[in-house]
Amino acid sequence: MVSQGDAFCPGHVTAFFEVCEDPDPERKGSRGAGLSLSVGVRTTARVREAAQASLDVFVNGRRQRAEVTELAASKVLGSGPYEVKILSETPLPVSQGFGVSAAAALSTAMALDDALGLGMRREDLVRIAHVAEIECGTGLGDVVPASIGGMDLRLEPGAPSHGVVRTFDVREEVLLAVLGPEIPTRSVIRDPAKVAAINRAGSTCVAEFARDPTLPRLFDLGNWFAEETGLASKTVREVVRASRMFGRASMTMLGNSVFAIGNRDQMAPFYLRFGTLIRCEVDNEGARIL
C-alpha cells in the first residue's frame, strides 16, 4: 500500500547576510534579512514498504540527482525499508538566490513525515532540512525563515533552538528577474576573501536593519551590501539603478538576479528583456502541509 504526503515551502530571497561558521551544522548558518515568497517548492512524497530501500527524486517531472533533497529524506527515513518517490514542482530556477534547495529539503522532510505518519516535531523537520543544506554547502540561512514566512531578520545563526529570527508580516507584490548565469552558493561561501568582505558589510547591515526593520530599509541596505562586497555584476548594478524610476530592486543573495517591488506594469517589460521573470507575493505563512 502506498502512502502519500504533500507539503509546500516558500522560496526565500536574502538581501544581505553574514557567514557564521561553526563545526556543528546545527549552529552554523548566517545572520541577515530577506523575504519569503509565495512561489517555492511543492513536494509530494509517495512511500511504500519494500524488501529493498530505494529513493528516487523527480523535479518538474524529470528524475534528478538532488543532493540536498536526498540527504534530508534519508535523515527522516532512517534505516526504514521503504521505496520512496519524491516529486517536487517549482517555477524557480536553481543557483539564482531564490532558496530552492532549502525549500526542496524542507518540503520533502515535511511531506515524508506526513506520508509516514511519524508525527515528528516541526522544529526537528526544520533542523533536518537546515543541516542537510549546511552539509551539502548549498546555503546557510534560507530554511528557518522560509519555515516561518514574512520578512525576516536573522539575529543568530543555526537551526531551531540555536537560531534567533524575528519576522514581520508584509503584504507586498514582488517581481523576480534573472539577469545572468547561475552563481553556485558554495563557490562564494568557501572563498575566504569573499567571506571576509561579506562579513564586514553583513554585520553592519544586520545592526542597521535591527534599528529600522522596514521593507524600504531592506532594499536600501541590500543595495549597499551588494556594491560594498563586489558581489553584484555590472548588469545587476545597472538594473537596480534603472529600477528606481518605478520602484525598488535589490540583488538576490546569491544569484545573478533581483527581487523588486513597485509599479510592476512598468518594471516587468524592462526585466523581460533579460529572460526569466516571475510574479509573486510575500508569503507570510511559511512552510506547511497541504
Second form
Number of protein chains: 2
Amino acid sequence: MVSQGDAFCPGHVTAFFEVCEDPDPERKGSRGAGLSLSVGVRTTARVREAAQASLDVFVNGRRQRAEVTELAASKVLGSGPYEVKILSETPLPVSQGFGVSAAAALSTAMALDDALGLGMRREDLVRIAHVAEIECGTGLGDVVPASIGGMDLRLEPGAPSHGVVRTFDVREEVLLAVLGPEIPTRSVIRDPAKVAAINRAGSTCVAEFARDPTLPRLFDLGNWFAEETGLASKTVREVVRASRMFGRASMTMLGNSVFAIGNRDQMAPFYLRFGTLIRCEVDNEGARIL
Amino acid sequence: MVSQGDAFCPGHVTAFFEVCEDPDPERKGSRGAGLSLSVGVRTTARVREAAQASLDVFVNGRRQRAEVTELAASKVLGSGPYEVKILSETPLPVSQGFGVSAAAALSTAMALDDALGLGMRREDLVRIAHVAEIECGTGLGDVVPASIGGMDLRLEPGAPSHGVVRTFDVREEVLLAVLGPEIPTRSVIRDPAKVAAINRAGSTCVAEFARDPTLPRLFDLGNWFAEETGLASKTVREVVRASRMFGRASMTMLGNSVFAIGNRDQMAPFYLRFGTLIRCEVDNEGARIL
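Moving on from the form predicted on its own, kindly provide the form predicted together with a further copy of the same chain as a structure.
In what comes next, the whole complex appears, and the chain from above leads the way.
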C-alpha cells in the first residue's frame, strides 16, 4: 500500500540580513527581512513499508542529490522501514537567492508527515527544515518566514520558539530577474571577512526596518545593504539603478538576481536583456498541505 | 595533475518532427525542423588519473543523476582509469523541449575529449551524443542540429554520415516562454498511437518546409503540426493564437512551452502572465570548445 502527501512551500527572497552564529543549530540563523513568493516548491511524498529502507529524491522529474531535503526527510522518517519517493517541482533556479533549498526541505517534511499520518506539530516540521538548512550551510533564514508568508522582519534568529518574526500581508506582483551565474550561499556565509561586513550593514538595516516596515523601505534598505557589503556585482548595481525609472528592484541575498515591483510592461523587456524572468506575487499564506 | 576542457552546446527547439525508427541507434532519429539557441549548456570536464575510476555529474552546482550525459561520457572515456567531474551550467529548464539533455551530452563529450587530449573527430563526438540520447529515449533529433547551429531542416534521421541536415543562418531574437509542467519526451515517443499521428503530420511539414525553408514558414508549419497532432495543450494553443498580435509563437516539441519572435516589448508582459520567460538569439555557430 502506497500513501501519499502533498505540500507547497513558497520561495523566499531576502533583502538584507545579519548572520547570527550559535553552536545550537536551532538557535543559529539570521536576522533580516524579505518576501515570500507565490512560486516555490511543490512536493509529493510517496511512502510504503518495505523490507529495506530507501529514500529517492526527484526534482522536476530528475533524480537528484538534494542534501537539505534528504536530511530533513531522514529527520521526519526516523528509523522507520519505509521506501520513500520525494517528487519536487519548482520553476525557480537554485543558488539564485530564491530559497529553493529551504522550500524543498520544508515542503518535503510536511508532505512526508502527511503521507505517514504522523501528525507532527507544524512548528516541529519547521524546526526540522530549519536545522537541516543550517547543518548543510545552504541558507540561514528562509525556512521560518516561508512557513508564514507575507513580507517578513526577522528580529531574532532560529527555529520556532527561538526565532522572532513579524510578518505583513502584501498584495503585490513581483518580478524575479536572473542576471548572472549562481552564488552558492556556503561560499559567502563561511567567509569571516564577508560575514563581518554583512553583519555591520545588516544590523543597521534591521533596526531601521523595524521602525518603518513598509515595502518601499524594504527596497531602500536592501539597495543600501547590497552596496555597503559589496555583495552586488556591477550588473546587479546597474540594473537596480535603472529599475528606478519604472519601479524598484533589490538584489536577492544570495544570488546574481533581483526582485522587483513596478510597471511590468516597462520592466519586463528591460530585464529580459539579461536572460531569465519569472513573474509571481507575494504569498501571504506560507507553507501548506495541499 | 588535473586537466580540464570546456565546451558549449546550444539549446535547440523543434517546431515539427517525424519519428524514424531503426534498430541501429546511429540511424534512428527524426526528420523535422527547428532552431539552435544562444542559451544552452556550458560544460567543464575535469579529469585526473586515479586508481579507481569515477564519474560525477553536477548540474548548476548540484550533484545529479544525468543518464544521457553519463552514457555519453562513458563512451568517450572507454575503460581509462580516470576520476572525472562533469560540471554543467544552464539557464534552461529540463523536459520543456529546449534540448537540454542533448546539449548536456554533446558539451560533455566535447569537453571530455578536450580535457583528455584524445583528439577524437568532431563527428564521432556528435555520434556518441546522438546515440546516448537515442538509447536513453530522451530525444530524437536535437544533437545533430545543435552541433551545427542556425535554423535546421533535418531531411534524414540519425548521426553524422547517416543524417542529412540543411541549416540556414538566422539573425533573430527569440523568446522562450514556459507555460506549464514538464513533458518527459519518453512518454510521447514510446506511445504508438501518438507516434502515428506525429508521423502523418510531420512528414507533410518536412515536405512543405523543404520547398520554402524560411522563418515565417517554420512557425506556420509548427502551428499546424501542434494542432494536427493534438500535442498542444489548451493554454499553448491560446498563447500561440494571441501571439499573432505582436509576432509569432510555436510550441516547443516536446514541452509545455513556446518559442516566439516579434515585438519583445509587447510580447514579454503577455508571456509573463504564465511564469518563466527567457530571452536569447538564434545560435549560428553550433557546439564548440571554449
